[in-house]
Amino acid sequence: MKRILLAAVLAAAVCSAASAQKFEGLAQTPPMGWSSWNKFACDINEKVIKEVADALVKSGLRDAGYVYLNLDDCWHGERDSLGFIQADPVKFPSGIKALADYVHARGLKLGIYSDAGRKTCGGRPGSFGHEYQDALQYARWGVDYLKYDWCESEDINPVGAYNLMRDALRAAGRPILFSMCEWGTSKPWTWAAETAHQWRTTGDIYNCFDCVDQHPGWAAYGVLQILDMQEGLRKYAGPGHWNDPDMLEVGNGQSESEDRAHFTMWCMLAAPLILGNDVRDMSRQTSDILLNREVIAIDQDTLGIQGLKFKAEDGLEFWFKPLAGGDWAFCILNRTTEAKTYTIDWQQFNLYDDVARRFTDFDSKTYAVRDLWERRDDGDTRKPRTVTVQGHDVKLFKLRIEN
């Protein structure tokens, strides 16, 4: 009777879905939240997550908009009898069903991993051909957010897999948020704007701002590489549809300024904001960095559109992303090791965007300087300044028009 029941539930769930699509009105901007796989890799349990939760609300980092709390890889225990995933039961003795509820009740929310293939990449059950199973087990735990990789896919089509995944959740019917981990492989920016909210467009990152570690088919890549591979995706990001360059490692070991650089260059590109640190136990230097509102906002802008690279100069590059209401935020980036002094001349700086279809128009508007990381206002667009951007480090203004 339960197997025939389950039948009638899988083939009903199928119908319903053959014109789904996702959900429509999440990620309206940039996903923010944390994520176990940066700092813990599969040596996760109950306890951990539970103590982390409770340190989002503690710190402040909730508050700041970081809502998400996402068990990566190595959650899963077996499939029961009728082939649903269930957790591990000595990591998670409660069960994710108690563990969501705790999530719950702290303001947050819960997100969990698997993967498009036949096992996760750390070697669990994968939700190739129980698709509909585990959205729906998802769904009755009170999951809010599916990180879905792509490991042991062979010969598994990303577009026919993805899509079904979409399908499977929005026939479970709870809004969840779609990530799409395929590491940009089938270039998801051209086809995923109406399977996922957010698609990784490269592979995965690696604790370093200027290097990439090799291993026999596979890399993982510093900021800077990762920064580089965003190059020519912006136009096909937007509110609900972000490019994800992966997840942050801000507190994970890089120095202070290479931590500011990396958080600044994911709010300029309108990136998920998804921590990877012990939020536990943050140095004053990491919490100042991560709970810094007036940067978080750049990546939060309601007009959702990615910052572009203007130019590139003796090691400094420029970048400019239009903000709601004609504003502009403005970003040096240090890529050399080197302090760079250089002059702002705002007349060399007009630009067209042909994505937010605006001018800079500097010759003909004045723009009230705001210093982000230093927290003070500093003039205005009608004289040029002269600034000295530290080593692998930023100098990040909002520009606010003023006529």
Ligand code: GLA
Contents of the next structure:
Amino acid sequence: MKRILLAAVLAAAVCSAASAQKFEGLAQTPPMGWSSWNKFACDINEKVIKEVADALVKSGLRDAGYVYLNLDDCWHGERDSLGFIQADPVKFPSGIKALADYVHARGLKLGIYSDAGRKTCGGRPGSFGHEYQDALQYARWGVDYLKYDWCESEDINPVGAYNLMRDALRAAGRPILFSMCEWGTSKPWTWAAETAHQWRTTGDIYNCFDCVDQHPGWAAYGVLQILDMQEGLRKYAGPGHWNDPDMLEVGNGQSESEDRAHFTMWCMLAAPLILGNDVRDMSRQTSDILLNREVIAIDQDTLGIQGLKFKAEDGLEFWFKPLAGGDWAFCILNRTTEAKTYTIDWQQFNLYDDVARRFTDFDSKTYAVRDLWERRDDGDTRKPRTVTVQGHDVKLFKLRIEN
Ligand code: GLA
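Form predicted on its own done; form predicted together with the ligand now:
Shown next: the complete complex, the earlier chain at its head.
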């Protein structure tokens, strides 16, 4: 009898472990929003965040799809006597629930940040040992998104730590998008599709197009360096589970061409589009980039397949992204600082994409060509075309299948 009982208990335990799962139905296309980190780092407070919420609405960014407003590090105060985390009472005197209400009233969603270790990267309380309590607190506050970092984690197993928080979120009952930030260290693309809705693939982005910010023991990476580190990862991403090459630096001081190239390549990667600039005060050039709906649509395409680098030649890269309905996005990236002129002979780009299981087949198919930055229909693929790509810039085309 005892044995039967033990077997039943074990079976129940195995079943409940196997049924643990993240919230389904979230992030069917790459998440879009804004985060405080790239511009404000630890210098955040409720006044700034409310102004950002208003600006997301007024600028049209919310209506273009940027709906998550994410507090990154340093919103935290202490834990209360029962161990529940509280907001910093000086920076957020009204508390996070009031902030969530403010954000929700504007048609936005609220994101928050914690860390699997004992402390966050900014030295605030981490969730280690408080996972279920923190998840419950976020759910009670009305939080919609959690970015979960990896500082102070030396003795922690990443699979266990991230699955633990996933289960805690699930148990708290509110659908909260789970964004893993362990910098690609344990190759999360190989194991985290059932754990999270997105995972960082690299260390932090550095606000530079083509450089590395090297420190003893760690580095931050420019746009091109992060792009190169995405090699081989496309087959692991898809609806509900995305590779995250980190938040955007568009509008933070790189040139207009560089901002355009950065934004375009993140769209070609089907990356989460999390803005990192001060949206209260954007130049016309910045908002033109961030609000180009035809370019956003490349990122948000419902097929959810990342683009592939087909070839690289003389400083230019040629990328294709399969789109729903047989269309493609096609992009030429100029990695150099010199303008380059190139003649596109479409037959040179006959390729088979083994993730989408589809040929471009320019011999027997014709595609209508639209230049998405020039916002111009531009003939079709029956004839070659010559284009000039400025230094650190892109040309981006949508190829619409005609036959
Ligand atoms: C880490 C993350 C960043 C940011 C900071 C906050 O470096 O990778 O994206 O969240 O911590 O301290």
